[in-house]
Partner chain sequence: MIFLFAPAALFLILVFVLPLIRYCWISVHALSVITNLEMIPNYGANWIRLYNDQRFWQDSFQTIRFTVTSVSLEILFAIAIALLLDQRWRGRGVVRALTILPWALPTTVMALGWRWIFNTPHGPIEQIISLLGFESINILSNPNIAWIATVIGDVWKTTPFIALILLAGLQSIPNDLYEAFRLEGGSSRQALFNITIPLLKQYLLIGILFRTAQAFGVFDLIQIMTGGGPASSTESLALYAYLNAMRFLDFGYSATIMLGSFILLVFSCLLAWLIFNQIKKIQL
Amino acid sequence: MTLILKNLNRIINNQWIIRDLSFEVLNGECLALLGPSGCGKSSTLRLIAGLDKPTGGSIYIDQLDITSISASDRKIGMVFQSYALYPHLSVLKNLTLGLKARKLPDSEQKNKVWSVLSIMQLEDFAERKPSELSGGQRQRVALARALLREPNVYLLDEPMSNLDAQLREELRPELRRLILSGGQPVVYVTHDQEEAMAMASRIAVLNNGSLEQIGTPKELYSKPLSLFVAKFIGRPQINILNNQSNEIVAIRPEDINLQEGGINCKLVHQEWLGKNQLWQLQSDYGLIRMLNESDIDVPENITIGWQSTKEHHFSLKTGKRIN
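Now supply the structure block for this chain alone, in the form predicted together with the partner chain.
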């Protein structure tokens, strides 16, 4: 199964929310929608789910145009940021409600729910209310509900944002395994580039409702097509050099080396990152971030340089990549 968006638009009050958005998500592929808040990633998700109507463009699942099909008939499995669990119902009833609404026979309801509960290792919590569950457990219930929908497409809207950092990293592989096991296309919305890279095989970076770049994490990192993408992908953030020319030159902190006879700098700030350390340096090119091995001592005179092939050049006017 393939999810295809073709020239999707959404305009509210004369404002572009989504602008000419097209991409494909293949069978068993996880595509991350990445961007700052308000960039249109959640709006895109809602359009795919059918919760909002596009102003123009179409959405296909395989050959089928689903643009005018109602949300309840699209067979979409969605995990909401808030998980949207029914607070007045136990886990069991939370999962049964949808099957009941779709009027599945009682015995089938029971079988399906219990098998999903066992997959999710939630059997012991079947009688609990959502308020009596931990964040991770809630996420699993939300996911279980999506699984029970037996969907054509999975949509996940920042499913990790309500969890603490440690738990997030722990859960990533498990979540990835579960959502990809069925072989459906998955769209995963996040504002965290690290999470996007960890979860998705491809990332679509959105800015102001438009697609900036779509590609594998590696492509986005090594060859950002716009300044926006360059700044958004990679931590610590890429350096933009103050070189007074008619194009923007950017260099990643990890591509900078100590080099004799290079650019003279003064250390402003030093940050320990564990294996690495980050230096903030004052130079003629402005403030420069540099990543070093943590066992390097700060020399008396700091002079730096880099390979020119590592430079990224962007148009001053459009911010698009030049080299």
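Quick caveat, the model's predicted, so the values are computed rather than measured. For clarity, a rigid core is taken as the largest C-alpha set superposing within 1.5 Å between two forms. Residue numbers count along the first chain shown, from 1. First, how it differs from the form predicted on its own.
A movement of the C-alpha atom of Leu206 falling short of 2 angstroms is seen between the two forms when the two forms are aligned on their rigid core. Asn152 shows a C-alpha shift below 2 Å between the two forms [criterion: core-superposed Cα displacement of 2 Å].
After superposing the rigid core, the C-alpha of Lys110 moves by 2 Å or more between the two forms.
Moving on from the form predicted together with the partner chain, please list the structure of the form predicted on its own.
Below: the lone chain, stripped of partners and molecules.
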């Protein structure tokens, strides 16, 4: 299976929600849609799912144009931010319902459901109704239901947003293995770059409904094609240096070093990040963020520098990369 979007557009009240969006998601590939709130991530998923209609463009699964096919006939496994569980049914019955509709043998239904309940750490909640579960538990039930559908395409919209940090870390490897094991294309929406990098083989960065850049996590980090991508990818955020004439120069905090005879700086803030310290330094280039080893005692006044090969240069007019 291959999911293909060609020049997809959506306009509401003369406002572009999605603009000329094109990409492919291959068999067994997870593509993350990453960007800030309102950039078009969830709107793209709704178009793929058939819940909204595009203003223009096409959507294909393999060679089949599904643009005008109803949502119910697209065979897509969806997990959205709303759980959409049947409130009057137990967890077990919520999960079994789809398998019954496919007329699977009872023994197979039982094996599949209890297997996914175990993976999602929900065995003890099988007989509870959604109202008796926490938000994180309801999200896990929604995830389990999508996994049981065995769809042509998986669409996941912030599927772990209601889970605590420890459970997210525990579930990421198992969820990635499960959703990729069947060979279907996966589109994974998140605003969390750490989650995108952990879950996806490629990331598409969206900005105001348009595609800024698509590539591997390493490609986006090491060679951002726009200032927007450079600033959005990487924590702590990349430094934007002032006092440049025709272009914007940026440097990542980890590429800055203590250097004799370098740029004079004054320490204004210090944070401990486990292995490293984050220093915020005031300089003639503005505020500069720098990472350094945590066992270094930093004086109030220091000099810093970096290799010119580590600089990222962008057009002052367009924000696009120029080297």
